[in-house]
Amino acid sequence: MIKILSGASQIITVDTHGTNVKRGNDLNDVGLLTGYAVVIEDEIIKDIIPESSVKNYTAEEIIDLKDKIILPGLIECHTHAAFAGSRANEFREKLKGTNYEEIDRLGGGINSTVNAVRNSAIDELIKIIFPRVEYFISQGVTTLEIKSGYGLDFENEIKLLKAINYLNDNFPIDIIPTFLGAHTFPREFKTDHDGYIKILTRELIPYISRNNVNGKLKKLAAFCDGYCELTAFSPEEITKIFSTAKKFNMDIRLHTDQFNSIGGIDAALNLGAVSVDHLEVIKNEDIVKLGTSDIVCVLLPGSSFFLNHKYAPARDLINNNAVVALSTDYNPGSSNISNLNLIMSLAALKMGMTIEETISAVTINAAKALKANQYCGSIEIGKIADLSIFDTCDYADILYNVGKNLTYMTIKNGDVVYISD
């Protein structure tokens, strides 16, 4: 079946001309035409002609998007979406100058929602992260990572990461789990650290990878993940789990430098990590370091904003050559915000990135960080045909108009799956 997208004022294809990835000077080429139609075939993008084209072509459905731009579809890379409960009174506790490591020590934290995710039935997970990703799918997202993380056991990671592949086939988006038994040390290893890390490297990751979903052949989480920082896990505690999850034939990223720079960089880079998240804190050299390797440095100013905490240094790292991308976070501690397009205007006030800098960040570059970016994050022939429609005729208002979303339509391989009322 072939479907025509005509009568858009813009086209914002984020083309890398074949490469799949943009750093440096060019993340701030986003491939801008006008008066263009794009061809969908099946779920493929089959061209980009010329609007005095279209009447040429026999297609079975033409879309006016008379007054709307056309962008690849949005990727949300990094989520903690899959928990339960409320942290309010932490948030209350916040405003009153408790920052979030004393909260932690003061037993709030992950461990709250930990005890939350426990009490909880996969069936009421599945109730209670639905709505989520129906509203990240009204943004305009088409890939979403979900992460595990508040189980903390053998059991209740397994319900989460089973609760997450339930809702991939259930949604017609790609929902990307990623296992996160590696984001703290639950209470009743506070002080056995090697007795848990244990349950990560001998039950859980060997569990995770050799299980199958739904008679499908892929693991029950596609990356494996863990938080390098003070209170949570050392370089070589890290390096420990992520060594056996390569062994297990999974891809690594890791949460690091976020309150303390404490040689996760080193590790991730060792490691082969695939991406490093958060790097408020990050120091000079590593940024050198970031800027001449493939890893994707996915960078997330709700936190910095949730917590009133130091942005990441963006400009150093787009300097730098780094590839940088960016998320949500949307977690319930340290940013309870799900509003990717309210991370987009966070990046350009607060850490100085262009629009067309946070448009690469937010599908080509955070596609990359799910190791998606050879079929989507770019509306390039022969991609699929992932797209976000917008309701205004200037890419520019994406941000301007912060924390509204304009998103008018979201096309997933080819077929719309939302539109607005």
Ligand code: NIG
Given for the second form:
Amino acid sequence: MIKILSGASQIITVDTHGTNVKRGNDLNDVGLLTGYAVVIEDEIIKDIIPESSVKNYTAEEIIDLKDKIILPGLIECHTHAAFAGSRANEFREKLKGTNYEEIDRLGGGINSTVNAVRNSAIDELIKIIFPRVEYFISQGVTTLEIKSGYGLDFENEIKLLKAINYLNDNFPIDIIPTFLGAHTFPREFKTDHDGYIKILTRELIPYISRNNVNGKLKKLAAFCDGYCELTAFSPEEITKIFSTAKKFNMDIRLHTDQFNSIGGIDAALNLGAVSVDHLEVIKNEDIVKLGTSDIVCVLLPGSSFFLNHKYAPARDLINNNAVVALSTDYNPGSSNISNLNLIMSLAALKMGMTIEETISAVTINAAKALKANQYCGSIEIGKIADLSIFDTCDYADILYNVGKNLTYMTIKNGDVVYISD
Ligand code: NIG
Ligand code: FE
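Could you present the same protein in the form predicted in complex with N-(iminomethyl)-L-glutamic acid (NIG), rather than the form predicted alone shown above?
Next comes the full complex, this chain leading.
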């Protein structure tokens, strides 16, 4: 079936000329086209043609996008949307001046969400996460990553991953599950790190990487993630866990350099991680190392904003040729923000990124952080027809309207999956 998207004021293709990544100056080249239409055949982008040629095509459907713009479907590559409960009490404490690391030491933080998750049945979790996924789709998101990490024992990590897999099966967008058992040490293992690491490496990783779902062998998670920080895992502990993940053919990603720079970047580079996420306190020499690698630097300005903390040095990373992506880091403790438009505006206003750089960072480069950049993240012939349509004539409006959702339509695999009222 042929469908044509016609009449749009702008098409922001984020064309990569086949490289499927953007770095350095190239981040600013968002492939702006005016006077063009997008031809979709089934779930694939078949062609990008001048408006004058639309009449030559026999299409089953022509969608009129007058006064609208077309972007690639947005890729949300780092969320902790699979959580239960609320940490509004910590938010109050934070406003009085207690910082995030202190709250964690005082018994709040990640482990308080762990209690809420352990006390929720899988059906309840699915019900809680469901509207969060809908909200992302209403923002033009066509690929959404969700991490576990609030179960922190065998039963509850698997419960979270099964809930995320269920949502992937029941939503039209791609929901990518990531295993974050190495988020922090659960309370019962605070003084027995080796005991918990054994559960991760001997029980959870082997099970997740070859789980039998409905008679088919299927990984319960695409990635293994961890948190390298003084309050969580050391680089040596991360290396132990990730070496096992690699043995079981899982790709790895790492939260690092959020509050302390303790060697996480070297560990991630040595282990061949797909991304390093956070980087608020990254050292200059590490910026240079990242710039000469293909690893994706996922920057999370929402957590800097929410915690009143430093922003990651986006300009230095870009100037050093690093592959930079952006994400909400949506979670209940350090970034209770699920608005990707707001993140793009923060990246421009607080980290000095250009409007174009932020667009590349939530499309092709975010797709690379999920190893999905070969088939989505840009409007290029042959890629999957994942598109987001915004109700404006100028793409600058997306960031200029801070926190406002201008999404008109979300298209996934060639089908309209959301349209605003
Ligand atoms: O990415 N840094 C660790 N994990 C989350 C926060 C999780 C929480 O506080 O619940 C993050 O910022
Ligand atoms: Fe995170």
